[in-house]
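Form predicted alone, single chain, as structure tokens, below.
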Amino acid sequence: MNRPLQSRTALVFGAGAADVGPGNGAAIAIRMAQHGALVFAADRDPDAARRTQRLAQEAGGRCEVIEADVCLESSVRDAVQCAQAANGTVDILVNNVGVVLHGGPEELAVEDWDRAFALNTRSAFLALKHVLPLMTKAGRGAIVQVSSIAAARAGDGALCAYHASKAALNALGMNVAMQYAARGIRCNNILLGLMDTALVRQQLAVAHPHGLDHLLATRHATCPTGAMGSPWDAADAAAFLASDAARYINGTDIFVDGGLHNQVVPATPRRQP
């Protein structure tokens, strides 16, 4: 089997797998382990991280578990040091933690706005703060940040904190890419579209009056390809960007959405005042 990440150490934040199946972060960790990396699956829920570890090991990869709260700098620092101890550095960093909080500026509580930025943006800043010195010393590194098409395209839902925090994440990644390019470090963002994960299905099961099947069919039909993406689409993109095959790809936003970001849809009729 081709192992393009052989002898690399990868630290994946938000890598836990739900009990109903792996999401994007878990799939990324598993795929990188399959590609030869020693993966450290970091998650606030150690049981979720252990599920990812088991799946990665069943797939023939190496995976260790780290319990980490990305809202606490001390916890992020400890996670980075734990991963560093294995091979002296962290070759690959994946910032995958995120949360979707509903509400526009009028409805959303200030505390929820702050929480969205803490999880979607500040968490990545903390990881970068403690990993970049290691990559600089090693003279190389690959960073992949998991973002969303919501960062670049307006939807018709009230998700102001999600859109804004993911856009900030993209800008953070671009700035890091330019600042550290001459030091052999790359940083890219993958912008996911509608993804069909077990956890999404679980969350949506009670969210639609016509039932889950109707909602899934609607989401599939929304995609230009006629089908949502899977966590493995996110995983393959991340693993490629972390590999030497992507050595000249830096500071980019890669859409992993089946072309959804190009789609023009009829505007929702405006409510009359």
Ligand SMILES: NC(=O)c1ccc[n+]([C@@H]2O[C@H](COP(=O)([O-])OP(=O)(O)OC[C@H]3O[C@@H](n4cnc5c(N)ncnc54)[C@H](O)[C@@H]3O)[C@@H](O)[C@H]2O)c1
The other form holds:
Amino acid sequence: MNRPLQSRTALVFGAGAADVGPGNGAAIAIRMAQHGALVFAADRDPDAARRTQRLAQEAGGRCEVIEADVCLESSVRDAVQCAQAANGTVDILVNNVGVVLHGGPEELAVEDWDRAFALNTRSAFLALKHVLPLMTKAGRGAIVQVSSIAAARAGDGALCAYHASKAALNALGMNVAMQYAARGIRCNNILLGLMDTALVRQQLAVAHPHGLDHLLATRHATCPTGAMGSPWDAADAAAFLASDAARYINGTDIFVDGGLHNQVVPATPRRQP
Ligand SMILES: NC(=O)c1ccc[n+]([C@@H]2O[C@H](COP(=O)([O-])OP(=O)(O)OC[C@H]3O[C@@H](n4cnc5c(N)ncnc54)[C@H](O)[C@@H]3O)[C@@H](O)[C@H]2O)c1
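Structure of the form predicted in complex with this ligand (previous: the form predicted alone):
The complete assembly is shown below, putting the previous chain first.
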């Protein structure tokens, strides 16, 4: 197999796999391990990270587990130091942790707004704060941030904190990309669309126990390709952006959504005349 990430050390935050199957973070970690990187799978849930480790090893890759909470600076710093100890630097950083909290400004509690920003934006800031000095010293590095189409398109759900915090994540990535380009460090955001993960299915099944098939069919039909994306689509995009094949790609927002962001949805009437 082609191993474009051979001899790289990758640190993936939120790399745990759910017991129902790998999500985006786990798939990214597994794919990078398959491509030759020594992967550090960091997650708040060590059992989930161990599932990713097992899957990565079964796929022929190397993967170590780190228990880390991206909300705590000391935990992020320790995770970075642990990954650095292997080969002296962290070549690849993936900021994958994210949370969707429902509600518009009127319904959403202030604590939930803060939580969304802590998990979706501040987490990446902390990881960057501790990884960038290593990458600067090494004169190389690739950062991939896992964002959402929600960062760039309004949507019609009441998800104000998710949209705002993912947009802030994108802006953070862009700024870092410009600031560090001359030091050999690249930073790109991947904006995922509707992804068909086992966890998403499980959550939908709980929320809509009798209408799951219909809901899944609707989600597939919403995508221009007729099918949702899989975590492996996110993984392939992230692995490419982390590789030297993407050496001149920096400071971009790349949609991994089958073209969903181009879709023009007919406006639904909001008010009775
Ligand atoms: N699933 C989708 O359809 C979809 C669509 C668009 C964007 N995204 C984005 O993809 C990313 C991954 O989403 P996913 O649903 O695939 O999840 P995932 O399966 O990648 O799991 C995320 C992991 O993060 C871990 N985690 C949560 N809080 C943490 C913390 N404080 N510290 C460390 N680890 C923590 C969880 O334990 C879990 O293992 C998110 O940023 C999300 O916004 C997902």
